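First comes one chain, alone, set out as structure tokens in the form predicted on its own.
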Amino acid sequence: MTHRLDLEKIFGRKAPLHVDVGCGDGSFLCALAQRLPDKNFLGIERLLGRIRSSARKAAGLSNVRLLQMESSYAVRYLLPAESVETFYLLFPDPWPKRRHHRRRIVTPDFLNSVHTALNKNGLIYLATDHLDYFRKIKAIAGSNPRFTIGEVDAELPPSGFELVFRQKGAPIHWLALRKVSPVT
């Protein structure tokens, strides 16, 4: 049996939680954590080298914790229901070959797991430089009545991948999904 994370114990305080799904080298995560010290930040990353880089950057930040594992598993099984204020999914692998599309993280099941973990009116910000994947994400989100689609209105620091893609002149496609809570 899998137990949910005890976030208050892990962070040593009770504060709104932001989760960077696939936090990469930790640049975005740590910049946001410095900007918002009253929030807790959890970075989830599968690759050990990226976790190590994130850990070096987060060394002086008391509001950052890191988890090395598959992101979709962590979101589905480890995050308590209604525990997350905001998710960030920035530049997930687009798996551009059609035969690899099944490996993409944004699926109806993944969005349902995100919905469960988000608190009332919670958000997930998504960004990609891959137009086909962006259209697919938007279609999946649009067919899920548990989210409303909006524009990104927050001033977010650039991620490492965003800087690389902008330098190459690639357009960045952003999407914000807000949790729709059932009326009771």
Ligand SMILES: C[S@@+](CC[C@H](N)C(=O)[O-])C[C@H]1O[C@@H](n2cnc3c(N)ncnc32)[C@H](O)[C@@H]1O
The other form holds:
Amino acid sequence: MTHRLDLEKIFGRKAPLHVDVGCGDGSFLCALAQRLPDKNFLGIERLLGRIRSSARKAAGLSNVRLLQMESSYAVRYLLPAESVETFYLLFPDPWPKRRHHRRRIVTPDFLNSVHTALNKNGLIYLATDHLDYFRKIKAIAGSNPRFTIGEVDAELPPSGFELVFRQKGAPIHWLALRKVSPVT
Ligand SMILES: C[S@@+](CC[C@H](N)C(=O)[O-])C[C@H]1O[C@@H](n2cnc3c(N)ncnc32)[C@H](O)[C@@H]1O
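What does the same protein look like in the form predicted in complex with the named molecule, given that the last one was the form predicted on its own?
Below: every chain and molecule of the assembly, starting with the one above.
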């Protein structure tokens, strides 16, 4: 049996939770956590080296926790239902070769898990430089009536990969999906 995370115990307080899926070197996670001290931030990343870089940046921040794990598993099995205010999925690996597309993290199942973990009207922000992946994500989201698709209107700090892509002059595609809660 899998136990869901006890977020109040892990953070030592009750506060809205923001989750950075595939947080990389943690620069986005920690910059946002510093800007929003009243929110809790969880970074999920599968590579140990990147978790270590994130941990160094998070050293002085009491509102950041890190989880080294496959993020689709963590979202589906470890986050309690309706526990997340905002997810960030910034520059997920695009797996450009067709035979590797099945490794992409955004699938209908993944979005369903995100929906379950989000609280009422919660959001997931997505960004990618990869147009084909962006179109696929939009199509998957568009066929899920439990989300509305919108623009990103938040002022977010740049992630490590965003800076790299910006320097290259690559176009960056953004999407914000809002959980639609059933009318009661
Ligand atoms: C292209 S990088 C983007 C990193 C960061 N979000 C940024 O924008 O700078 C993708 C990151 O997601 C991590 N990642 C990819 N798939 C993952 C998965 N299934 N679970 C956890 N981390 C994953 C990779 O190790 C890598 O650090």
